[in-house]
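Take a look at this one chain, the form predicted on its own, written out in structure tokens.
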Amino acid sequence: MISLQKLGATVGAEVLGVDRDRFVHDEDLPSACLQALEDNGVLVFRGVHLDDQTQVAFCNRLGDIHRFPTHPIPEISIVSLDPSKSAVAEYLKGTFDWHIDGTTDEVPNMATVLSAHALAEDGGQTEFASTYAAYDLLSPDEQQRYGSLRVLHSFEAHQRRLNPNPSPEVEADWATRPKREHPLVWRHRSGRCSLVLGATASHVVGWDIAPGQKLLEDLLARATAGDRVYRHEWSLGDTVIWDNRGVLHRVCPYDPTSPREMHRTTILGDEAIA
């Protein structure tokens, strides 16, 4: 059993009493977690200090982990926009716009588990929003509207907010990259249905650029109001997990000379989006 405290009206709890130790022992923990997970979409554990062994071991209870050959620990990936701790330092820009993960893959992430290793001295906190709430806050007719909707997704999509006058060079790279096309509204196995939005949509198929450009932006500024949005303040030590599937994440800029560097583990999905 774990203890939780609600941090936000829609999405985030805080799960108290649990230390390092726990993670290793309490044989309960992880599927705990997974409901508690299922029912706030976010967790929060507060100074914990996971070292990236017992990250590991804890995230292998949870479920598959994705897996990086050439990384020292093939299960942590370091997010920091040092180039020099992450290959993929320039991209991780892309993270200050609201996504989900995975959205260009055939079946997107289950969770993301991110521990705090340095923090930034000003920005760097991370923002959560439910798609569950999303759509569960539409009218029935924007429901019944929204529900035959397709949406391409695409990697460009996202990095052309980051760069809209890219090079030759850059977009031939963008052009190489998947894309993919979902339905706007994920009816999921549990019977809860979401709104699959963020930085990677890129239209409405079958409608006009602009209108449908719109309505996205439309959706996504709704799911994102301020009162259905989990901000979490980094502290050293911190670990938070969210469910990807159910969460739009964000994180709020920060200067990028700064030693911010989080230690991230994946946990794959195995529902793919329908």
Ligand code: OGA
Contents of the next structure:
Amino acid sequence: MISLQKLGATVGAEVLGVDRDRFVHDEDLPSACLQALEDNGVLVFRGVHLDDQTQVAFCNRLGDIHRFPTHPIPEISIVSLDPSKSAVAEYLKGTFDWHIDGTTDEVPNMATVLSAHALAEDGGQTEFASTYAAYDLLSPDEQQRYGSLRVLHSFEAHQRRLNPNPSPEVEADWATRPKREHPLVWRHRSGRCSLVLGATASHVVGWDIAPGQKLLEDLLARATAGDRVYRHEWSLGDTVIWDNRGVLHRVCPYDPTSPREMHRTTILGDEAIA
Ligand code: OGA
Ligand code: MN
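Switching from the form predicted on its own: structure of the form predicted together with this ligand?
Then the entire complex follows, led off by the chain already shown.
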């Protein structure tokens, strides 16, 4: 059993009364968290100060974890804009745009876990919006009209937002990166429906580019309108878990020289977008 306090109208809940010790010893915590994640999209654990080993052990009980063979701890990635801490620091500027983790994978990531090891002086809050709520706010007519659309998601579309005038070398690199087509409306096994949107969404398949991009932008703007967003103000030692099946997220801009450092684990999904 866990005790929850809602943080936003459509997304986010704080998990109360869980300390580091419970992450290690409470046998029922993983299944309670998975249910709470499905219900709330984002779970916040304040000041739990998880070390990497505890974070990885807990995440192993939530599902299968993505492993990076080249990382010192293969299950942990460092989220930092400092190239000496992250080999992908440049691409991480893409986290400033609303996105869903893993949309160019065959099966998107189920959940992402971040723990705060160092904070930004300014900015660096992480924002979340529900993609289930985004579907629910469409009119029945829109749900019907958009229900059969397909959208191309690509690494390139995401990076082009940051770098609209790439060199030929950069463009050639983007062309080798993954692309994947998904339905706009994800009809989940659970019976719920969500919209699959965000920075990787390039265009609506089979439509002229401009009107498709406009529709995707409009839907994203409605999904992430102010009162629909939970903004997490980080304190050291906070751990936040979000559900990529039903949540968009972005980080508020922070300085590239900032000490901000998050330790990230990725829980693999087991349900393709369909
Ligand atoms: C991520 C991400 C946001 C943040 O790790 O996938 O989007 O707040 N991070 O650093
Ligand atoms: Mn992300």
